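The form predicted on its own is given below as one chain in C-alpha cells.
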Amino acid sequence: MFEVRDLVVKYDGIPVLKGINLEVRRGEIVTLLGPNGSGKSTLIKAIFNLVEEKEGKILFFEEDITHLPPYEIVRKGISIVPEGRRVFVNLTVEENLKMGGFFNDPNYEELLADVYYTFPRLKEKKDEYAGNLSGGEQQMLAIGRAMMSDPILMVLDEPSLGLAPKILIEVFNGLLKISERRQISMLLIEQNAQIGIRFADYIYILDHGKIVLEGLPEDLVLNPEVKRKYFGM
C-alpha cells in the first residue's frame, strides 16, 4: 500500500538518509524505531515532501507522491500526528478537529462521532480550549485531528512522548480501536522501544541514517544484541 523505495535525504549535500526502504500494508502498523539524530525526523518530512535534496520514490498504491505538495499527499489518504501535538491552543476541541477536517465536509459529521467515540474526553471537552487540556489530552486532539481527514494510512511522529504510563496506555488502545474499526494503516515513529514493540505489527530500526535491522517484533525481541543495543532490555 505504502512504500518507501532507495529513499536518499541530503542537507547541503551531506546524507541523512541513506537508502530507506520499508513499506506499510492496509490496516497494519508499522514501528520504526532509532535513536536521536537517527533520522526520523527526517523521514516523516521527506515522506510530505518537506525537504529539498531527495532521491528515491514514495509510492502510495504504487502511485508515485514523492513530489507532490504536502496538501495533496493529505488528500491523497495520508495524515500526520506531529511531535508535540501542535494544535492550535486559542481554538476549541471541536475547531480543532473541524481543521482537520477542511476538505472532508460531507463526511465531518460521521468522523467527528468516530473521533469521540475513540476518545470519550475529547467529547467532554468540546467547548474547551486545546491551550487548556493536559498533554495526553492533547495528544488524544492531536490524533482526533488527524482522524477528521479521513486518513488511509497514518504517520504518528514520537506520540508517547512526554505521557505519564497511564495516559500512555489510553492513547495507544485509542489508536489499536482506530485501526481495528477503520482499517487505517498507521506508520508510528517512535523511541520508546518498550511502547513501539507492544503495538506493532512490524518493526524497522534505523539508525544512522540506514535500516539496520528490520523483522517481527517477537522475533527481534528474542535477539540478545538487538535487545540490549535497541530495546534497553
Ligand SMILES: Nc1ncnc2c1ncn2[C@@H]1O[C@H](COP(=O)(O)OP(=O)(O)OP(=O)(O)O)[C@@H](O)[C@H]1O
Given for the second form:
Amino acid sequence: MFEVRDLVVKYDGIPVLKGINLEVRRGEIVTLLGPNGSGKSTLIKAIFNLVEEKEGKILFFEEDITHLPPYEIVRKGISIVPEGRRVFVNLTVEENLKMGGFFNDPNYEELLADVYYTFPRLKEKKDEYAGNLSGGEQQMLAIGRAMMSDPILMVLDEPSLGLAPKILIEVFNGLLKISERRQISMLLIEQNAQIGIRFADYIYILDHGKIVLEGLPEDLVLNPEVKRKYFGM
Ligand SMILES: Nc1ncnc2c1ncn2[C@@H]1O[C@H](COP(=O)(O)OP(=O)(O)OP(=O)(O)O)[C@@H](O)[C@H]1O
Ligand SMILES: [Mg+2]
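With the form predicted on its own done, generate the form predicted in complex with the ligand in the same format.
What follows is the entire complex, opening with the chain shown before.
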C-alpha cells in the first residue's frame, strides 16, 4: 500500500538517508526505530516532500507521490503527527481538531465524534486552550488532529517523547484502537524500543541513514545480540 524505494536525502550535498526501502501494508503498525540523529525526522520530511535534495520513489497504492506538494499528499490519505506535537496553543482543543480536517468535509461531525470516542479526555477539555493541556493530552490532540483528515496512513514522529509511563500507555492504547477500528495503518517512528516493539506488526531499524535490520518483532527480540545492541535490553 505504501512503499519507500531507494530513498536518498541529502542536506547540502551530504547524504543523511542512504537508500531506504520500506513498506507498510493495510491496517499494519510498522515501527521504525532509530537512535538520535539517525535520520528519522528526515524520512518523514521526505515523505511529505519537505526536503530539497531527494532521490528515489514514494508510492501510495502504486501511485508515485514523490513530488506532490504536502497538501496533496494529505489529500491522498496520509497524515502526520509531527515531532514535538506542535499543537496550536492559542486555539481550543476543538479548534485544533478543526484545523486537521478539510474545509466543508461532510464527514466532519463523524470524525470529530470518533476522535472524542478514542480520547475521552479531549472531549472533556474541548473548549480549553491547547496550551493548558498536559504533554500527554497535547499528544492525544496531535493524533486527533491527524485523524481529522480521515487518513489511510498515519505517520508519527516519536509520539512517546517526554511522556510519563502512565499517559504513554493511554496514548498508545488510543493509537491501537484507531488502527483497529478505522483500519488506519501506522508508520510509527520511535526511539523508545520497548514501546515501539510492543505495538508493532513489523520493525525496521535505522542507523546512520540506513536500514540495518528488519523483521517481525518476535523474531528480532529472540536474537540476544539484536536485543542488546538495538533495544537496550
Ligand atoms: N535542515 C538540515 N540541514 C542540515 N542537516 C540536517 C538538517 N536536518 C537534520 N540534519 C542532520 O541530519 C541528520 C538526521 O537528522 P534527523 O533530524 O532526521 O534525525 P532524527 O533521527 O530525527 O533525530 P532525533 O532523534 O534527534 O529526532 C542529523 O545529523 C542532523 O544533524
Ligand atoms: Mg527526529
